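This document opens with one chain alone, in structure tokens, the form predicted alone.
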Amino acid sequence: MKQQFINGQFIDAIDKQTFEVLNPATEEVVSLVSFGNDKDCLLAIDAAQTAFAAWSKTTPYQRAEILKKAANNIRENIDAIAHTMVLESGKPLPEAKGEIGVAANLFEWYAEEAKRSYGKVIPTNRVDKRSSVICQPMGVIGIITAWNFPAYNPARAWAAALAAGCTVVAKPAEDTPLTAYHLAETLVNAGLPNGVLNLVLGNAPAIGQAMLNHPHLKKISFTGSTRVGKLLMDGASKKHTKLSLELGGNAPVLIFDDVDVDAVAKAAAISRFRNNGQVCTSAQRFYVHKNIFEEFKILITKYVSALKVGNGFEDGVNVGPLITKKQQESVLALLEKAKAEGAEILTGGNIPTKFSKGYFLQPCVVAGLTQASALAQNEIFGPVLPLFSFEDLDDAIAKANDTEYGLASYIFTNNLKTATLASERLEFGIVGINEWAPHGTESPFGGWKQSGQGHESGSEGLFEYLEKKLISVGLSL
């Protein structure tokens, strides 16, 4: 069984409840985890707080040691954590060992980085006056991180807090909580002290209320649905605590008709089915110029009706489940939905018939929509493609604009000109042109309107965890 994990110590919760994490797949426990509450919030953030008095005076470079050291033990011990990812996510193995390569990535890039957290020296107006800003950690941060990349969602918030000489308290999905174990072991291991990172599991609403209403924490860094987020907000300004939100995605993709169309049909049914669909950034509302609309449409069937559908350890497959049974369902809802509103299913959209267990959906491709439909305005978070199709630049860039989210976007196009007008009127915090994948390691990611608030990765990251000074000195006593 998995405990909690306070001021280095492995503990049960305080109430001694716990919960049972299944294999999407099987449908098999993969796990027994303690099931924590705001007690045992409180206490890791007790734990944190003492911890940051001298975590905070380390140098970057101490901190970077350590940061490293995790990075290599991550990598040494990637066939180990895919096993579990896979467990206890469902998605392909390939899929796992690539994102806790990432992870690995992200431990390293903040080691450096954190050498970089400069400040300046500003001139003044006076010559009897110096100024200048310093950049010091904010405290205990609280982060709270979503199932569909149990190990990249942690890595990017926890690497930068630590980086920054933040301690924190960390609430991983209740759904795929046992790859962050390994996260924090090797962190352990690598020799971060006690109460620096502490793992709290369980009650999701009495954890972040008591993250919200405790003074010492300073800071939340969520990832997970706008719904949550926006109770964030609400609760964080009881006490001015801050936020960093990486909310939903309902990503636009602009396919011009200068384009290798079975090339862009071909990548996209394999961008779009990463991780089941289950990707904030995820390509998702496929908009195709009329030119080419009938050519995409039969090509991506075809590519889509190939993927293969099943258990993440089996070779050649492409899909896995679904996390969770309610997903599933939710899925489901939608195409229902969609059918009722006269939307045509070309392929997919069933649960496959070969399982008997497990949360499987097979990959669906839907046509006949329009900008009023449910697969345009929600969040999908499942293997459907919805096709769309547009008149011209100008219809293009209102269709992709019109929705709540503002995450990511995508334009494939060999006209330069049409690449840079589109990348500059599309409301998204991340464009992508020609490519499926535009976030790394090294760039800042956030969103724009209802998809979040802040950043991850890049220098941006960095600096959400550290308070600017001024200090200012009068020289003429």
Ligand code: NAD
Second form
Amino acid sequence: MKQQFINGQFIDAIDKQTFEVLNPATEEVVSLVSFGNDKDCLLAIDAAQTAFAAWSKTTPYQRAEILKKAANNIRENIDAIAHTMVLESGKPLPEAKGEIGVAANLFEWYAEEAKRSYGKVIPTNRVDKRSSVICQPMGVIGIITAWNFPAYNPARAWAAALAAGCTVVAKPAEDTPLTAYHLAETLVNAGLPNGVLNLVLGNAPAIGQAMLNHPHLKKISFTGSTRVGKLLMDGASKKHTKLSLELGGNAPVLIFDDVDVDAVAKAAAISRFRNNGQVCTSAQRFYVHKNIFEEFKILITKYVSALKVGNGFEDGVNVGPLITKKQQESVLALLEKAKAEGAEILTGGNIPTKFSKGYFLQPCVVAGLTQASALAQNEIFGPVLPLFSFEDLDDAIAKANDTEYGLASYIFTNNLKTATLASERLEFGIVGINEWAPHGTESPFGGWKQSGQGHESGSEGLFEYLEKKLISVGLSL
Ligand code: NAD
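Could you present the same protein in the form predicted together with this ligand, rather than the form predicted alone shown above?
All chains and molecules follow, beginning with the one already shown.
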């Protein structure tokens, strides 16, 4: 049983409610967790507000000592944390370990970067005046995160906010909260003072509303769907709560006819189905040049058919279960729509019969779709790879940009001119050229259009949690 973590204490939810975290591969209960609501959230905000007074006055060097210890604790406990992550998320063990390594790197990187939260001195146009800008921690931050990266999503925002000198009320996702508890424990063991990080779980709309209503909660960092991001934007006007929003994606992949088709198809089959396609930056819409379309179609179908589906603990498994029955149904519904639109299913798309339990779905490749198709216009968040063809650069760019989303995009070509022009014309916050993981701890990560606002990671991520203050000194009196 996991309780709420407020002011350094593990306590039951005020209304004593609990919920079950399920293993999506077996449908067994992994743990009971306290199910809190707005009342628990208010308690956590009060604790964070009290703790802010002292934490915001520590130096970045003092905070760095704790955050670096936490990074090391995470590395030392990687096996236990990865075990928990596979149980609650279903992802393959090597993916879980890779993600936890990145979470540790985030704590270490922000521990160092906060030492560089520089302001500036501004030359003025008067001899009797001096101007400077300093950066100060914003205050209490609400951090609401999605289930799909149970360590990375919280770590990315927690590390930056804590390093900046803010205190945190975190609400991890109810589907995968247990990994977040491990992270919180590593921070506590590293010496994080009481109240600096608090964990509340339960009724998400009530907790979100309590954050938006509270004058002491200065910002919400939200990682999740565009739908909930919009709800938070509506609610944020009441108390002028600031927002960082990392929302949904629908990434296009442009594959030009000068590439090594086999190599790109082989890597695409791994990239698209990482975490079962449940990744905001997941390469989703595959636009392939008409000259290589048929060849690519045959190769990608071959490689996707060979992917091994199973429990994330099994050796050699590439693809685990989807996170919930609801998610499985949502992907199946999109596939039904595609079939009704005349789509050709080249492989997969069925529930594999070898599993009596779990939310598995056979990795799927689909062709014969138009731009208007549900599989082109929606974020699929599942193991489906839709194929489209394009005529030339203009056609590819027009199709790629034809979406309300603007998070990640991908280009594969060996032609420098094509890569340069395409990257400049794509309306996305992230462009990967000849690579499938265009992000890093040290680089800004953020979406255009309805994929979000603000940035996480990199120095940009730190400044999301710092306020700028102009200090103007008159010298004439
Ligand atoms: P979701 O929006 O349903 O939930 C995200 C979080 O918001 C969860 O903690 C949930 O409990 C909480 N929540 C739900 N309703 C709320 C409300 N009314 N008020 C406040 N909080 C509320 O998203 P999900 O299904 O968990 O995650 C998948 C989505 O997240 C996808 O769209 C994916 O692209 C996106 N995502 C984006 C990024 C990014 O960095 N851009 C990273 C990971 C996931």
